[in-house]
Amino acid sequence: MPAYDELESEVIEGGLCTYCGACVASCPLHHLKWIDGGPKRPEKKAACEDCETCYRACYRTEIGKGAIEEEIFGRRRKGGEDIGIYRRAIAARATDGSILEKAQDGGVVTAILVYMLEEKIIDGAILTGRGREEDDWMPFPKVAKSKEEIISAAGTKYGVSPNLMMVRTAVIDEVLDNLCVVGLPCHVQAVRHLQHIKFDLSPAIKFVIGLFCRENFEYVQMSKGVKERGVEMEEVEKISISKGFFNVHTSDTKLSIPLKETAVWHSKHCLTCDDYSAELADISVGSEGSKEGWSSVIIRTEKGEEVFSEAESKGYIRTEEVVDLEYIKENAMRKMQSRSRDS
């Protein structure tokens, strides 16, 4: 029977861990904890010897995308579906000025979350916030239960954020039973795996929003690289990637670093991920493929279509058809091909 020891040797120490936090959330006795940037069991417990919960909760140990695609979409992807199965792709932008003020691009994720919260479709969202200090750009998972908390988490942050670790917190501690999880492709795959294995808390996850991701960065390495180029992280107001550059915005300057110079910042576990557009989400959102100030939205499931259409009809978002889907597909193929070369 595989247990924590196997999870540690095969996944965590084996370089496969994406630091999603699912294993921590799965442990019913809280023996797994998030320590020094990763999942750890501080003490060996007798209860762990006959327990395979954390091992089974890890999406790196079992079922691949194909079986889960059948559960979500009723079929597996076909050849040529380079960004996974979807219904339509569109450009969108939030209409609320308070959202746009904090948003990375079009503020669509924030607007959809606010819509679902105000319409009581969800009672909370698990997403990536910033550290506990106002000037701290280190990602930090959080449970948001109000419009203000959702807006405060708007904008892109780079670095590991174990969002799934908060599932148990949201359901048990916060007593929430209608959740939306927002995360990178690795988070999305982890959520779908938990639903596939019928993890006891997974019924509370009602909606999944995925974010486009070329690769993530190690926060410490990224902040060091930015500082070496003359900008302190506490000065940073926004971080973005566009047209081959990593951009750091302050109140009066914009530092643009060629992406090829940021390769040393990449999280090593990203080398094992070939999913660019969060292919298993209900809705996937990113900046690439749309004009500045707008978001590219890939609507994948019937549930995603219903939520998006209602959010639009009730004025939370506005849309236009101009989205460069070929560019998005090129990015997806580029990521997939680079991973096959690395493997």
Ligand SMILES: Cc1cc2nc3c(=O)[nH]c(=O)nc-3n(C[C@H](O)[C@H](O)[C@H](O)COP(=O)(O)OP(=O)(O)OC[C@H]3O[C@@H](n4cnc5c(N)ncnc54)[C@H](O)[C@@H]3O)c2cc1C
Second form
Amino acid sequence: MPAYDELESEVIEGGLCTYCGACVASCPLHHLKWIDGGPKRPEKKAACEDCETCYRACYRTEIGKGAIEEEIFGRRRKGGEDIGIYRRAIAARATDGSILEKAQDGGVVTAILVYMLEEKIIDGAILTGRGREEDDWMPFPKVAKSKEEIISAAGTKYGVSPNLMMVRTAVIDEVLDNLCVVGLPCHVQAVRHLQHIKFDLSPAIKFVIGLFCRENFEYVQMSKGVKERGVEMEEVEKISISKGFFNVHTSDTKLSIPLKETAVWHSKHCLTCDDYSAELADISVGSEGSKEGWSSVIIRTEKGEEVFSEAESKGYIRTEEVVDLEYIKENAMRKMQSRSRDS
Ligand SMILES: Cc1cc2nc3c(=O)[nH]c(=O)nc-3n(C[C@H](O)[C@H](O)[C@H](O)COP(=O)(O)OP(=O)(O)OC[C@H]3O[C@@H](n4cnc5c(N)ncnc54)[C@H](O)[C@@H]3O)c2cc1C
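For comparison with the form predicted alone, please write out the form predicted together with the named molecule.
Let us now look at the entire complex, which starts with that chain.
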């Protein structure tokens, strides 16, 4: 029966682990912990009973989106559905200035979370905060239970964040039972896998917001690279990627690094991922395909449609019918093709 030792050799050391944190949340004995210093990874902290729960909880041991698509959408995708199954795509922007101030693009992710919290659709969100270990931009997973906590997590942090580790914290320690998980395509696939295998804490996850992602970066390498170019991470106000550049903004400067120079910071596990637009989320959000300060939103499920439409009609977001879906599809195709070339 495969258990932690197999998870370690096949997935963690086999280069397939996306560091989503699901295995840590799944251990019934709480014997897995997340190692932060040095290479970030899950590790066994006490004797294991070889119960196989962590192995089953890992979406990378059972790769394949087909059965999960059937569960979520009632069918598998057809040929040509390169960004997965969806209902519609639209450009959107938050209306609350305090959200826009902190947000990466249109603040749609944060505005929808605030709407769901205020309408009591959720009682908490699992997302990615920043500022751990006196390092301002280091991403870390977080459970947010208030509007202020949700807004403080707005903005893109480049680096791995084992968000699903927080499922246990949210459900057991914080006693929350209506959660939204925000994450990259890898987190979204991991959540859907937990729901598919009927992991006992997964019924608490009611909504999933996915982010577009070409690739992630190793935080330690990235921050070192930025420092070598003369900018301290404490000074950084925003990091963005646009038009072929990795941009590091401070209050009075903008360091623009050509993307080809940043390839050395890429997380290696991203080479095994072909999902650009978080194809299994209720709604997916990205910057590409919309003008600056707006977000591109792909509404995929009935629940996604309900939440998005209500958030708009209650004034949390506004929309414009201009989104370059062809460009989004091209990006998805490019990611898929580069992964099949590299594999
Ligand atoms: C590593 C990474 C790569 C990305 N690549 C692309 C891309 O190639 N093309 C594209 O169009 N968009 C990409 N995005 C998405 C984009 O940067 C914005 O997150 C998205 O447009 C939503 O903007 P917003 O203003 O609505 O979000 P906001 O309202 O600012 O909310 C952002 C949310 O993202 C979450 N978050 C931040 N950092 C991370 C992280 N490291 N892991 C998981 N969740 C996180 C926060 O918890 C927050 O809730 C990427 C995001 C990340 C984190």
